[in-house]
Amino acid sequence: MEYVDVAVLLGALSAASYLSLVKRRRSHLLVLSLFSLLYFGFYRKGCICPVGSIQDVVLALGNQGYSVPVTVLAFFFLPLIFTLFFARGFCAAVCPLGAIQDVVVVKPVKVPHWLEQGLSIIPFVYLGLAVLLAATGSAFLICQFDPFVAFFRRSGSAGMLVLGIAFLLVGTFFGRPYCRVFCPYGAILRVLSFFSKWNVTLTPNDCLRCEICDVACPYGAIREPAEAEPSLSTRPARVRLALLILLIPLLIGGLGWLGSRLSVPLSKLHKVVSLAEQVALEDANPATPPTDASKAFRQTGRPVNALLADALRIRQQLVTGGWLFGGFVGLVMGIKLASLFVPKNRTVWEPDEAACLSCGRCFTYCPKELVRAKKVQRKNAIPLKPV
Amino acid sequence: MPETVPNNHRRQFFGAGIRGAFLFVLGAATSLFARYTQKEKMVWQIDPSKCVQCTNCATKCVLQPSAVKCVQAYPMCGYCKLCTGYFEPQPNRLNTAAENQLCPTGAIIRTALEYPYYEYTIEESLCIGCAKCVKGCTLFGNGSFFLQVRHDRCVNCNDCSIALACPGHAFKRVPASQPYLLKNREHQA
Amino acid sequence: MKECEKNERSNRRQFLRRGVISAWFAGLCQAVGIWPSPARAAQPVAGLAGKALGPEFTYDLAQLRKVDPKLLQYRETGSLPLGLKESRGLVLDAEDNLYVAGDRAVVILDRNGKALGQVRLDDSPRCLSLGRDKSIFVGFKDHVEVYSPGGERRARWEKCGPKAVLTAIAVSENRVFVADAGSRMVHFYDLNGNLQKSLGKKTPGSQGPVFIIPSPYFDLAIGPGNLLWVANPGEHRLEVYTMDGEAEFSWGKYSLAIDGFCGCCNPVHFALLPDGRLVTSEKGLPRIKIYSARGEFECVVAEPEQFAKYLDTAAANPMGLDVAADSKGSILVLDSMSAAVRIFQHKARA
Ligand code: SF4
Ligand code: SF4
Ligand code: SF4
């Protein structure tokens, strides 16, 4: 069964790449995404998905007792490799979380560029946090706050359902809120897609600058021409960039320190630590009402000191991890800031390599693309000849 | 595929380099993970010796009713006439009348065997995994009733939501080829 | 302006198209049965995820943890630590010295807890008794061994059978009675370990077994007047036999109320007081009580709350809770979970 899933994943990824880069047809991509929604979402109940597999992979690295099954590994790596060559076809038509948000986009509003850029930091923070918590065995954050899995299973707690409905409602006017503002896997894909060999392009050579693609894109992924701004030719501009780059190590250090401070609150998410705290509290103050967990612990007859030692070890791991997490966030912020001031030599309207989800909506709007498609169609059509 | 803008040569070159680097990293990571991987899928299961019968199994599963069900370890069962997992703590009569039954959903079936023994079977379609009978059986009897995640129902969440709430820390991942942690007679005194 | 209008229109068109797609999609989901439909929602069992369960789902014995203080006539006056990981059997000799079988030894203490000696064993003992000459009869899972008062092994009797689980021994002048919970019989031996007869065999005419032993607890003792007392836990009864195995009388009833025996199989242990009354011990709701020899409930020695570890354990069939009475009428309870013998004295006398 699991191997069938991997085969379907492979097939869907290939199809998505082909449809978004060669065939360039929105309708085909839509059908594929509905298939993925049905298969990976409703049929396979949304587990395991590549987004969540990050945690399994990390947990296996940090914990000798847990080893990832091969299929999970395939779910984690296959989309990454595809993205490195064919951009985010995975997001367009394979990911069930993306697909369910894609079908509810009704009237997308434009988000200001600065907000979009700011929000795009969040997935990296989320990614870092999820990795940190998974590596220490504290929690599977991504799974706990998976907004749509309750729909896929058609059952779940009220909290999960409310979260899912909220995301879908927001999704009617802010396209794909989870993908754009939270998805930690999307954060990785964003980077890989930026360096991808082939990306979704419109008709860069004969762009009319009509901006229709920008209107068509519900995800704010179309970038306007930047006319090769001479921004680095002036001295102040160069100094500014240099300062920003110098700022990066400071950001890393500062946020790393902040991250290490997080170890105490974060460690409460770990079952062992929260149990140890409860037990210690009860021991210090006998009036504290015991919890089910502390009662269960006392029944085992395990020495309290062993529990406390475990808890301390986990907290220590979180201190180290917190430094790394904070440093990672600092690095991302620094690069993001600096990149805002690096001149782009974009001359036409085109999809952003990182942000474009390959959904293919712009293909149906770009007049030049329509003309191109028509030409291809005509060329491939069998000419009607009078007999 | 439409050709790219020609003045992008440097960027292309740069991109190829980075792509190569990423590919290398992914490859290295995969081979690193080869050490940690295993063929088999892992599934969630309850270690019955750690379960403290808290009712979370009935309420915290993402499925409703829960994927956790009560199971009966027949070799451990005393086949008692007065089963404390079947009867209310103070039954009026030792019969199958609903008011005497402990299970709120009527999921336990009592069948008379040769005198004086009775067999108790769980009707899984009715059981919601509340562990009430497990408590009754474990406290007074042999503990032959216990909870297990039934893998015909469990969707095997990546992060089992009962495991998150289980006060006994009783949930663990086990290989899919041996998905149950059964109790047996050896555990008996 | 014009473009704007066009935009509006195309948006509307898009909106309509999405509506059609969603309807189609919902229909498809319904068709393959993966969307909650009213029929599915109305399952016999309520959906529970995330909700608390009603009170009918709690197994609540909280009120039974305590008993009426008027009935609780004994008080805990001390406890003797044992240093044993697990302990199963307790007997007293005529001088009130304690013999405790546990781990892989028999530990001998005086009444104040001072260690007097220890007999090392090859296996875990399950029960023990003392002969007239203070030789120690130790029951293992399937056989009996006899030790001299000094601790040398004198004899190792034959196995009692493939199903044997020995749970109690009593020694009279010329007989040894062994309770075997596995085969649900009481074996009668002479002092040299020759099996004379077994009580509890299924006879062709009988309705079923004599002793109903659902769990490995099956106690016996010799009482005044040369009577053999046997607990029949599955029947919630104490039965009295002559030394030859003739049934004399029996008493006992099931009840969670304090005068009866609770659970599926109780009492698990009992002992006779010097004056012929009985002290009984129950599992599940651990309570120690005194009955007259005729079965009238007299008073409570210890209430369940005093054995909180036993009440809260997640494991079935805990060890311990064996009882004994010393020559002055104090009750001694073997508490394996606290690795101690706990002593209870009558409030009037304490
Ligand atoms: S949540 Fe844990 S302790 Fe509670 S009933 Fe389930 S397995 Fe037992
Ligand atoms: S009492 Fe609870 S766990 Fe036991 S059979 Fe009934 S529903 Fe299942
Ligand atoms: S893994 Fe999911 S479906 Fe299975 S028992 Fe846990 S919560 Fe329920």
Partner chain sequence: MPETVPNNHRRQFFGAGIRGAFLFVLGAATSLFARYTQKEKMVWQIDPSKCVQCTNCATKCVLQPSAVKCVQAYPMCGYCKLCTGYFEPQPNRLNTAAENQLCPTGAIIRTALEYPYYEYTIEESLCIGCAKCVKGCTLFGNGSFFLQVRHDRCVNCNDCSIALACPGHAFKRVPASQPYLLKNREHQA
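Since we're looking at a predicted model, the values are computed, not measured. Rigid core here is just the name for the largest C-alpha set that superposes within 1.5 Å across the two forms. Numbering follows the first chain given and starts at 1. First, how it differs from the form predicted alone.
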Given for the second form:
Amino acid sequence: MEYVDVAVLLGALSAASYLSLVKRRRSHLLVLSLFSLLYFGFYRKGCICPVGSIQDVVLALGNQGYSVPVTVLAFFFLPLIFTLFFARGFCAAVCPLGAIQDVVVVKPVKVPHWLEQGLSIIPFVYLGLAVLLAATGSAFLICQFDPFVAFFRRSGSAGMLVLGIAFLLVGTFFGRPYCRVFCPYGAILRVLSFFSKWNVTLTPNDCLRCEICDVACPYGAIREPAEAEPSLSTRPARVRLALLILLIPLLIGGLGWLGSRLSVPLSKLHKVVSLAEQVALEDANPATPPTDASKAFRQTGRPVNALLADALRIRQQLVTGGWLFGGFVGLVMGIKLASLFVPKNRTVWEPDEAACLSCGRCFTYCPKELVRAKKVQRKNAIPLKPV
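Next, report the structure of the form predicted alone; the form predicted together with its partner chain has already been given.
Lone chain follows.
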């Protein structure tokens, strides 16, 4: 059945790419999105999921005793490959997590651009933390805190059900909150979409500047025209650039150190470390009541020192990983800050390559796009033969 899932994923990605870049029809993308929600979400219960497959791939890279099934690798890599060529069609109409949020958008509010840019850092932080914990086998945050798995599987804790309902309620006025603020796989797609061979465009040659597309987009992906400024022709611009060059290494080093300090609290999420602490506590204080895990460990007859050595090794891995995690977050923040000083030269309203989810809503309202679609429809119409 998993191979059937891969075939359906490949077909859905192909259809989404065609509908968003060639057909340019929002109605067709909506139908495909509903199909993906029903099939990958409710029928297959959200598994296999490209978002959660990040953890499987990372765990296999960090643990030689764990092998990733071919189907999981396919679910992880296929959306990435399609994004490199055809932008974020996966987000548009294939991902069930995005689809379930897409159908509840009622009256989206426009978020200021500076706030949108600030919130876009969070998925990278979540991605780095999830990779760190998965690589050390400590926790699998992405699947553990999937806000919609309780809906897809019709089971789960009350807390996760409340979390899912909260995301959907927020999604009525803030389009796709999980996708835009938390999704770690979306963070990867956001970077890859910069290098996409084909991206969603509107009317670069004859834009009316009516701003209708900006109003129609519920995800804040439309960027307004901006005239390019001389990059280094003025002294203030050169000073800002010099400060930024100095700031990025400080961010990487400072946040790397902060990440390493998180090794102790994060290590408590690992079963081996928590078991070692419990066993050490019981040995130090005989009055401490044993747990089922500590009882099972003592029945194995394994030396306590061996368990403590494993716990120290895992904690040291988290120290090293914490440096990498913090440095990664610092690098992302530095790049975000640098993007604020990059000269922009947009003469029309256009979707942002990274933020655009290829949902096709802007096609439905753009006056020039409506004229173009009618011309194509008349051109493709089959003339009636006279009797």
